[in-house]
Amino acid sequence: MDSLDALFSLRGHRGLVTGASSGLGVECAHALAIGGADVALVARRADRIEKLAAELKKKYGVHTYATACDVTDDAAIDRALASIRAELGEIDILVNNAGISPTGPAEKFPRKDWDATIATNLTAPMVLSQKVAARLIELGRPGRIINITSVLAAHGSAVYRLSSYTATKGALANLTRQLAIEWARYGILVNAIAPGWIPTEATAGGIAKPKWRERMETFTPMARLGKPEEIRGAVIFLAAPAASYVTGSTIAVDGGYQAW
C-alpha cells in the first residue's frame, strides 16, 4: 500500500446502502462512488433512490442500481439482492444504513413502535449481514460490512425520548463486534459508525428548537453539529485496503461527543 489508490479505491467493487433515499444513506452513497465503488441502493421511496442512483452515475461515473425494498421483509431483501447482483454482480460492501426513531415516554411507549424499531434496526441489518456474507463464504470471497449506529449506541439521550432506538443501536453495536469475531476468519471485516449530532431530513424538527440544539451543541466539544456529509471519509476508510486490519470497531464522528 504505496500510494493513495492503492490505500482507499474501491474500484472493481460493488457496495449496497440501505435506507439511501436521505440522509446519512444519501453519503454513505457519495462515499462509496467517490472511492469509484459501484453502488446499489435500496429503500422504500423508489423515485429518490432512482434520482440519487442518476446523480451518482453522472457525477462519479459508477455503475448504479435502485430498488425498492423494505428491509423489514426478508422475501423482500432476497428480491432486492438477486436483482443487484443481476445488475451489478455480487455485493462485497455492504452498509447497513436504514433506522427508525420513533420518540415517546418508555413509560407509555406504544409496542407496535418497539416492534418496529426491533425490526429495522436490528433485525434487518442482520438479515442483510447473514445473507451477504454466506454468499460470500460460499465464493471464498473477503467483504466489508458497515453497520451505522450511533453516539446513542453508549449513552442515553438526555435530548429525545429514545428507548427504542438507544436500546437497538446498542444492540447492533454489539451485534458488529459479535459478527467481527465469527467471519474475521473469512476475510469478512464487520465495522461500526457512531454518528454524533447531525442534522438530516429524520432530525430536522428537533434540532430546530433553540433549546435542544443549544444542549447537543454544549456537549459536543466542538462546540457544533456535524455536516452529513463528514461522515463520507469513515465510510470510505472501512470499505478500503487502508482498513484491513481493522475489524469489530467503531469510529464515532461526533465532535468530540463520547469523548468526555
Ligand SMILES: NC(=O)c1ccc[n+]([C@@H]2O[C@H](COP(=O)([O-])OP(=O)(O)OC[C@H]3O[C@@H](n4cnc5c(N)ncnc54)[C@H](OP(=O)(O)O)[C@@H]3O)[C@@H](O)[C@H]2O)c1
Contents of the next structure:
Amino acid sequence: MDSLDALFSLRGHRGLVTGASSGLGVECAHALAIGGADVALVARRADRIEKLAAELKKKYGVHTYATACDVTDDAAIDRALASIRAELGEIDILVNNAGISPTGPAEKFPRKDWDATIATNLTAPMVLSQKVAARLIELGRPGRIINITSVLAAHGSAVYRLSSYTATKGALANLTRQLAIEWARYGILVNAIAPGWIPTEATAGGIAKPKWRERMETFTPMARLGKPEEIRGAVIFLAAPAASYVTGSTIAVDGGYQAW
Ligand SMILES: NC(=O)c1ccc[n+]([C@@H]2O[C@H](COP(=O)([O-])OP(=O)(O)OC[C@H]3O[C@@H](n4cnc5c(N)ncnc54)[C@H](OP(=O)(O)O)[C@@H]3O)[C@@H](O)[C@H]2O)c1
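Structure of the form predicted in complex with this ligand, given the form predicted on its own:
Full complex below, order starting with the chain above.
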C-alpha cells in the first residue's frame, strides 16, 4: 500500500448504508461514494434516499440504488438485500447507521419506545450484519461492517433522558467486539464509530435549547458541536484497505468528549 489510492480507494466495492435519508447516514453514503464504492441506500422515506442516490451518482460517478426499508422488519430486509444484489451486486461494506433516540424519564419510560429502540438500534444491526456476513462467508469473500454507536455507548447522557438509547448503544458497542472476534477468521472486519454531539434531525430539538446546547459544548473539549460531514473520514478509513488490521475498534468522532 504505497499510494493514497492503494490505502483509501473503495473502488470495486459495494456499500450499504441504513438510515441514509437524513443526518449522519447521508454523510456515510457520501463517504463511501467519495471512496469510489457503489452505494445502496435504505430508510423508510423513499423520496429522500432516491434523491440522494441521484445526487451521489451525478457527483461521484458511482452506481447507486435506493430502496425503502424498515430495518425492524426482517422480511423487508430480505427484500431490500435481494433487490440490492440484483441492482448493484454483492454488498461487502455495511454501515449500520439507522437509529432512534426517544426521550423520557426512566421511571415512566414507555414500553413501546423501549421496544422500538431495541428493535432499531440493536436488533436491526445484528440481523443486517448476520445476513450480509452469512453471504460473504458462503462466497468466501472479505467484508467490512461499521456500526454507528455514540459517545453515549460508554457514558450516560448529561443532557437528555435516554435510557433506551444509552442501553442499546452500549450493547451495540459490545456486539461490535463480539462480531469482530467471531468473523475475523473470515476476513470480515467489524468496527464502530462513536459520534459526539452533531446537529441532525435527531438532535435539532435539544440543540435549539440554549442551555442544552451549552451543556453539549461544555462537555466537549473542543467546545463546539461536530459538523455532520466530519464523520466521513472515519467511514472511509474503516471501509478502506488502510484499515486491514483494524477490527473490534471504535473510532470516536466527538471533539474529545470521551477524553475527559
Ligand atoms: N447526531 C448525533 O449527535 C449523534 C451522536 C451519536 C450517535 N448518533 C447516531 O448516528 C446515527 C444517525 O443519527 P442522526 O443523528 O443522523 O439521526 P437522524 O437524522 O434522525 O437519522 C436517523 C436515520 O435513521 C433512519 N431510521 C430510523 N428508524 C428506521 C427504521 N425503522 N428503518 C429504517 N431506517 C430508520 C431514519 O430514516 P427514516 O425515518 O426515513 O426511516 C434516518 O435516516 C444514529 O444511529 C444515532 O444514534 C448520532
